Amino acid sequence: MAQISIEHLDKIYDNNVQAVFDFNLEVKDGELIVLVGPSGCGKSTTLRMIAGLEDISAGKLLLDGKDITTTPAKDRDMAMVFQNYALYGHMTIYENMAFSLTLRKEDPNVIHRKVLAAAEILGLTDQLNKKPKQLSGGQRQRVAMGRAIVRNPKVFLFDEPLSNLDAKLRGATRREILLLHKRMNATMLYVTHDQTEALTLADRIVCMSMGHVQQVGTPLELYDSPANLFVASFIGLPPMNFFDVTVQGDRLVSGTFSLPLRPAEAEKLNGYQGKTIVLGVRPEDIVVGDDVPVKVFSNENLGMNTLVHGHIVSGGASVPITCKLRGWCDYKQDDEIRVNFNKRHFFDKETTEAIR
């Protein structure tokens, strides 16, 4: 497929409102690299750069080696996927498949033996005659993804493709999307605010805010040592507990609890005595033990797990905590229950940054 290098990209507005900063990325032949942040935070600002449906402020884009900066959208050899489908209501499906070949005037043996592939990979061949009105949201995203398809492009570019589909929708067509990768290794970039999706997709996610990113690396990189406090917020979930602890000795001290550090921690922390940091800790890395005291507010019972939300309460003070904690339970308001915190992040509370 095809090689991507970004590098230093800018999008700077007619009004000087400035939406992407130094923007770096290397994308590998045949990698899935998911965007993800929340609205506004210019990840689809950047996919529209790559796709040359925006310019390019300032920075350099470049495929296969090949300086593509100022290339004509139509001349990228990309294809892309929107949220909204953007098929002709008037044509058939086989015809919304086969548009882009069509205006290329392709031979017409060529267009119909790439339509008919593209409709078997994607489970549409007893749907080409009908209209997109006749077909369900998840279908008519299929159609969209074909159209892409036969254009066998050198990238895949997906703007938020599941947004207007329902849960269950979501992620039978994430699937399809995940298998469509591995059986065209094509090399894909993905562009969504939902963090389950990109937990589930990418090869690699680029996390990011206010038009800054904030790290890239694995799924398991980022849900297991996120860069700084904004990382490790929006990526998890239920998101991580957060809480301003003092490292005095060999402990942490808050208004609420106070914890003895492991070795290893003490050593990471070693700079930091008498200061105060953030404590970051996963719902799910807690478990019922004799730590800390949690008064319940609710609770929500998902099967094999719980979810407990409460307070740390403790001589007048009051901090929220939620808690994922495994099996059913069955804590009703104002129950008392201690628990431990397992694997625990550290945050400098000035700079937001991980701790390491």
Contents of the next structure:
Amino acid sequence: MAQISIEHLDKIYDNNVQAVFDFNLEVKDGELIVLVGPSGCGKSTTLRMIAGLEDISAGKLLLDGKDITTTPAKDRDMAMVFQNYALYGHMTIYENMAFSLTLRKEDPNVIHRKVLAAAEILGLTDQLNKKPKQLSGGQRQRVAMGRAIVRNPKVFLFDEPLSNLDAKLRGATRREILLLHKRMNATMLYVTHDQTEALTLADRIVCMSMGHVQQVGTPLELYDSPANLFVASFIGLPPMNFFDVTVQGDRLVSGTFSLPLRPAEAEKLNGYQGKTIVLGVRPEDIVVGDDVPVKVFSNENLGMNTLVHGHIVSGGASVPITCKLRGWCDYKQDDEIRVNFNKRHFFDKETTEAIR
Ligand code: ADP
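Alongside the form predicted on its own that was just displayed, please also present the structure of the form predicted in complex with adenosine-5'-diphosphate.
Whole complex next, starting from this chain.
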């Protein structure tokens, strides 16, 4: 059992930089939460406050109902896996994994059993007598996870654990973390700046910007219904396209195109007659059609899809657009094509909030 209540956490560093503002989250037992956002948005600070590695400036932290706001890190029953692995180079893999238990003076037989069990889970059984430098980056990362597993903590905390690995290993290790999560049914908090990691790993994502939580939800909720322009632009790759459009009667009018509103959209945009709003369209929600003229700039074949970068050009105006079209397209620079927008997202230009 490990349920975490994070209530109104603030972090103000000694130099008066406020890194985290009013962070609230109820983490359910066995949940894998991913904190995601650009560098400097306060993810690690939040994780480190939960781990007890940073003082909490204001707010409260409860683990299974017990207030641990000021409990020292070593007594929190949480294990953290760092991005730089933090392995001891002079010790074997076995000794590295056993280290925290040896410090705690656990029975050597128990230590032996726990290290072998963790090594088995992580596929490290054959590596136990080696030194860290004899292992690949991916294996070292697994040793770092093994060190956390042997402690059998209530909560696992991961701080960008994959950022030192190459793309292929990142994918493989990501799947291992998912398997580990399923197998151990453990409560996990995971920090990354990589939206793909967030979408593929999380039960729920917490998306942050400049110390503030922007949205909490399942990966699908953040992808399908982003709460504001920040989340809309951060989640999804290539990022969502944005266009300034004015609501005029039953049409959306921009400097370069004019589109009829669908009935449900017209209802949603009822209060915005005559106003300029932001229209958001994901590249993968664009299809070849007849509504919007696009002048092709470049054509990138990805196999199943083609990324077409271009401009919507009309009169003297020109707006960039990226389309992810189905299949293998062979457009040349300056080709003129027409596209339609399937799903359309709307945002208030002033508040940047989604119009729902
Ligand atoms: P992230 O993990 O999202 O990259 P951090 O939590 O590391 O962001 O940092 C959030 C903000 O707090 C940044 O502006 C960073 O410069 C600042 N910060 C981080 N650590 C310290 C520190 N020890 N002292 C002062 N400011 C810090």
